[in-house]
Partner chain sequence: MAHSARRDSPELPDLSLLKRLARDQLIYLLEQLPGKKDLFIESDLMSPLDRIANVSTLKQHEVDKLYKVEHKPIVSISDQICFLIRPRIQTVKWICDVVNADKAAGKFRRYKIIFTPQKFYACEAVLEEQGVFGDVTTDEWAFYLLPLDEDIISLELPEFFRDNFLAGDQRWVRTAASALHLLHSLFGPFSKVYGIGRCSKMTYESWREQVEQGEQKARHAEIGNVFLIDRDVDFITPLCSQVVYEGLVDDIFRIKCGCVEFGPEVTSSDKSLKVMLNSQDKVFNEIRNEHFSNVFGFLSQKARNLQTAYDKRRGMDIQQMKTFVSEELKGLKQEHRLLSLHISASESIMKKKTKQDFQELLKTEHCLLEGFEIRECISFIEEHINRQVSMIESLRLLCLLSVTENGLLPKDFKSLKAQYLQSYGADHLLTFSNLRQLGLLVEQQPGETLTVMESKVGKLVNDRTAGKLTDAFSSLAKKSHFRALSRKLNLVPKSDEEYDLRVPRDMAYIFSGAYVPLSCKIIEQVLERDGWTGLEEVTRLINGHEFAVTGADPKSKSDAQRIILVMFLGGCTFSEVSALRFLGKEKGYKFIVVTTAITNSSRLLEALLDNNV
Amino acid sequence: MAFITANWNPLGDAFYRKTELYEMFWSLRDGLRDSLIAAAPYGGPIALLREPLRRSPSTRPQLEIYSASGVSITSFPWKSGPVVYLGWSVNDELLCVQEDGTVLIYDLFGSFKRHFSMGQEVVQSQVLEAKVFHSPYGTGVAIVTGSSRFTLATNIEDLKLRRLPEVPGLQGRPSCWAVLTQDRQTKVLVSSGPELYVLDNTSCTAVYPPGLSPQAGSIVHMSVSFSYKYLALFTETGRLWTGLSNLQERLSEVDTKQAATPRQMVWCRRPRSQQPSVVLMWDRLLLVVGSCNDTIQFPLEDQSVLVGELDGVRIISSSSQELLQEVPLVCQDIFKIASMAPGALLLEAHREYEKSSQKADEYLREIKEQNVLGDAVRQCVEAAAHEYDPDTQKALMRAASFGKCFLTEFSPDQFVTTCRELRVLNAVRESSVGMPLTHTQYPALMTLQVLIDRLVYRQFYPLAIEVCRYLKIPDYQGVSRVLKHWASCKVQQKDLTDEAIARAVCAKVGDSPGVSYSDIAAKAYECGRPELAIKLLDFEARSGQQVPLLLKMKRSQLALSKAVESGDTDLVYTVVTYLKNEMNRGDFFMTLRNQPVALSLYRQFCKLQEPQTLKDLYNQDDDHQELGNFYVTSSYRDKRLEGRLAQLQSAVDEYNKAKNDFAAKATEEEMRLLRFQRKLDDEKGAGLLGLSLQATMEALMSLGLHKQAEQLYRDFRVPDKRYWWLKLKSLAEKEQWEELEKFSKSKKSPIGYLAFVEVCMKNNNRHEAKKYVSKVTPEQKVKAHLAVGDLEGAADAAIERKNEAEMGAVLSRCSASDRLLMDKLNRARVTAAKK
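Model, the form predicted alone [one chain]:
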């Protein structure tokens, strides 16, 4: 703490410092010489390709991927064409741009994912230079070819190549160039000798940096800031021009007194920067140039690489990695020598307090007198967030906690949030993890979700789970997502048996919310482990998730069993439909025979949609009863009589095979009826075909064909009661009263004579109805008399039978004018009651 400002270097009104991030774990025999190097921003991985243009088939270049701390992730020989450029996408995918314009994409662990081409014409002219850039649309690639033409792809996920206009007078490789992103448009800034051009989709425009000295000479190097807002130009005379990237305003122009072209040039600035600067690197010199014309020089012992970050520059060498950045203003206020800022006084008060010195009280009194204790606490918390050293963080946070004790109204939210964030950041900064995120980068890069995704992507599962639990992220967003990714990687381990992996996955995942065993099983199947996939599917509680994968794996029998067990008819239908399309008919039917539920559901489907298939099913099973039913049903759909009779005859044959005599006889009678109907249709034009037996008899009687109706009555042994009812209604409706009377006298009525009375009254013929009252049985006399409106006759019949209920029924029908009749009935009721 006493020497915290020892590595501060003044630059104008600000200070710059170099903080060591890591001593690199890698062991590079030749350092970083003769290598293509790409380091992803936000503490991302490092890719290194040695001797990228080597063409000897006997010794291939080696592509190596390391974490930011130099821990080896993967390494493999490069077997494709010569590589011009390496770069990282926003998703930490490695892009390798080859001379022939092919861009190969690998994941963090060196697994090939896909490739695309920058255009057919590039194959002939070759790629001279390339750049990978990040735009609002995603990760893009820009190249310049041997024919001096530029081609852009602004988003590799949605590839659309744009060939930019020619640059006047440009032959071969340009002096320097950069990609600009302005107002959601991607442009290229090109230096060709003394000229500077901006290329967009349709035009090539000559531009001139405002305020650049005429003696500056040609531009030989350029750099765009991390946010694409600022531009730096280095000329052949050693002058450095800085300004806005739209070339509308100059910030500064400085003579670096270095004539040689720098190997790298990177902007170094932070949000709300006091003194933005540009870092230039030569073989043995690192030069920081501010817009104030001041410079800082750092000697370099090893060849290094600069990586631009949101709030500084990472300097990577073969032995170490450092972060060069402007010291945040709040840190300057606290740690500057003789600072009287509130945070500085609070920090000193806490130091004295730990020494049990009374000076602590003096410092606190001074802060309280100025009424800035709240500001002092906030300064300490903010400064702790910007410090990389855990000991410095703790000292500042303890000072803030000490100051909070003397405040009655102070929100602890900032303090608590910063504590949590620092614990997480310190955990991921560990060299074993190798993600040197700063507190400024953390919210700019990602939500907490993205940080966890990055840990998961690097397979730091225990740390990811601890972070989720520490920050109390809901399981389905945190721990469950980590476990799902872990399980998907676990199934790819070839050194473990299927049984061991299934047990391990089940033990670890359990019933965690949001984790689908079917997704894990699908990954196992993709990796060529179908048996493991089936074992994992046994842990899946939802059949709807099991079945699709089983079908994909061609495990149709198991899929059908799972669907039936689920009780979900839609799922069963899905499997049955799939099997029907995938299997030959014989195997399909045999499969269904082993699953009665599925077979039953399929039969229901066929009844509505595929009747012919239903017939084949019954034939396959020798189900003669159902075949007979099928033929009967089919006969009703046949409009031709011959076809209908043929179908019915087939039904008779099947019923006989099924030994169902009743059904066979009923079907034969249906055939006889059809023939009878056809005969009458031909002779009389009666239109009887297709009617039921009863409807046929009714139609015949309504047509006056009583003899034919009587023939049906005898031939089909129609019950007497049904026949008499049909004829009674028919004659009454046609008002054939004489015929009706004859019919009533033909023999004793099986339906009685009350029916005649009621039917006649229904057809409004009281006179005819009265003829049949005398024939009615004594039990029905009262009803008959009441039906024809003969109250006196009804009363006499009721009194004769001495039935109180019948007397009551007659009384209920009497009106006031029937006083004598009512008295008669009442006397009879009294007499009947006495007895």
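Just so we're clear, the structure is a prediction, and the values are computed from it rather than from any experiment. Each form is matched to the other, and the largest set of C-alpha atoms that superpose within 1.5 Å is called the rigid core. Numbering follows the first chain given and starts at 1. First, how it differs from the form predicted together with its partner chain.
With the core superposed, residue 234 shows a C-alpha displacement below 2 Å between the two forms.
Annotation for residue 32: C-alpha shift under 2 angstroms between the two forms, rigid core superposed. Relative to the superposed core, residue 64 undergoes a C-alpha shift smaller than 2 Å between the two forms.
May I ask for the structure of the form predicted together with its partner chain now, the form predicted alone having been displayed?
All you get below is the one chain by itself.
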């Protein structure tokens, strides 16, 4: 603790420190010599290809992939062409750029994913140098060919090759170049002899770094900062120019007094850096050059590789890995010797408190007097976040917690989030996991989501789940997602039986929300394990989700029943359409027959779109009743009578087959009626076709064709009542009173004679109505009299029948002028009541 500043080196106003991250796990026989090395930023993996240009097929070079802490992930002999460059994409995919311009993409575990080419002409001219770069658009690849031409691909996910214009006077390999992303454009900065050019899509422009000494000579090395904002140029005379990458402004120019070209040159900054610097590496020397002309020198014992990070530089050697970074201001404030910053005092106070010394109180008092206890706590918490060593973190957090006790109304949020974050970071920094993320890197570009994804990608499932649970991420985004990936990975394990995998998956995943068994099953099917896929699909609770995969697997019957089960008719319909196209008609109908829901759905559709199919469906089922109905329905669509009759005849046949005598007979009668109507229409132009029997008779009667009406009455066995009503109404309406009278006498009326009275009245003929009153049955007498407005008659009838209710009815119709009648009725009522 006391020596926390021991590895601090001043550079201008700032300090730089070099912290050891790992003792590397790997044991490399030949160190990093003669190898192509690529290490991804954000604590990403390291790829190593030994002697990449060795061409003899007998001894193939070995491609090795390690975690950042040197744990071997995979290793395999390189069987493709000679590799010029290795690089990592933002998704932790390894890009291997071959001499012939082919770029091969491998995943973290060394399985080949895909490849693409940087253009046909490259095969001829060969790739001299290549660079993989990251921009807001994704990962890009830039190459320079043997004919000194540059080709760019800004995003390998959406490959568009851009061949850049020629650089004047450039022959062979340029002395150095870099890729810049500026104003949403990717450009190449290239040094050719004494000149410096910027290449963009269309032009090649010569540029001059402002303030570069004329005697500095040509540029032999260049480096762009992590954010593409700054540029460093190293000249043949050992001068280092730093400035903005748009070449508008110079920061500094320093003479490094080193004549040799550095092996590697990387910017070392952090967001809100006080003293940005450039790290240069030679075989035995590491030089940190600040813009203040100050330098720090570190001797190098071993060949190393520099990895530029957002907030520093990682130095990987064959034995260890270190992080070189500017000491954050807050750490500086706290740990600087004799610092009087509030945080420093609080840390001291806590230290004394631990020793049970009363000095603790003095320090605290001092802080409180300045009224900066809040700041002190904040400083400690912030500094803890930046520290790499867990002990230092703890000391700072304890101090913060101690200081917090003396504060009221201090929000604990920062303290809590930092504690959580540190736990997670410490866990992933663990050398077995090997992701040396810093506090700055973690939230800035690496969201929690990405962190979990990376853990999942590296198959650290238990850790990922722990992190999710610890950070209380909703299951949907957290645990479930991890489980889903785990299961997808699990189904690919070839050494396990289908049964075992299905059981294992089910046991782990259970019914976690958001994990779709159908997705897992789809994965299993992709891996060529259809049986496993079916087993897994059984666990899928939502039947609808099973359907697409089942269809893909050609289990259409099962798909249909699952679709029906899901209750989603759209899904059922999708499957039905699919089946219709896949199967022959017979099988298709048979399948539908076993699924009533699908069948009715399809029927509905056919009714509107394909009536013929509907008929076929009924035929298939021997559903004669429905077939009969079908013919009846279509008979109404037929305009011609012959067609209509033919349809109806078919209907009769079907009804007969269906043993529906009633319908068959009714249809036959309809046919007879139609023929009859047709005949009359032809003969008399009666316009009867299509009318109902009743309407036909009505029409006939109103045309005076009583004979024909009577024929219908007999032929169709029309009930007497109906016929009598009809005739009665018709005659009355036409005021054929004589006819009516004759009719009434033709036989005893089946509808009684009250009807006659009422109909006559309705047609305003009281005289005729009265004729029938006498014929009415005794029970209806009163009513009949009332109907014709004969109160006296009604009264007499009622009195005769000694019916109180009827007397009442008559009374209610009497008006004041009928005094006599009323008296009579009342008297009768009294007598009736006495009895």
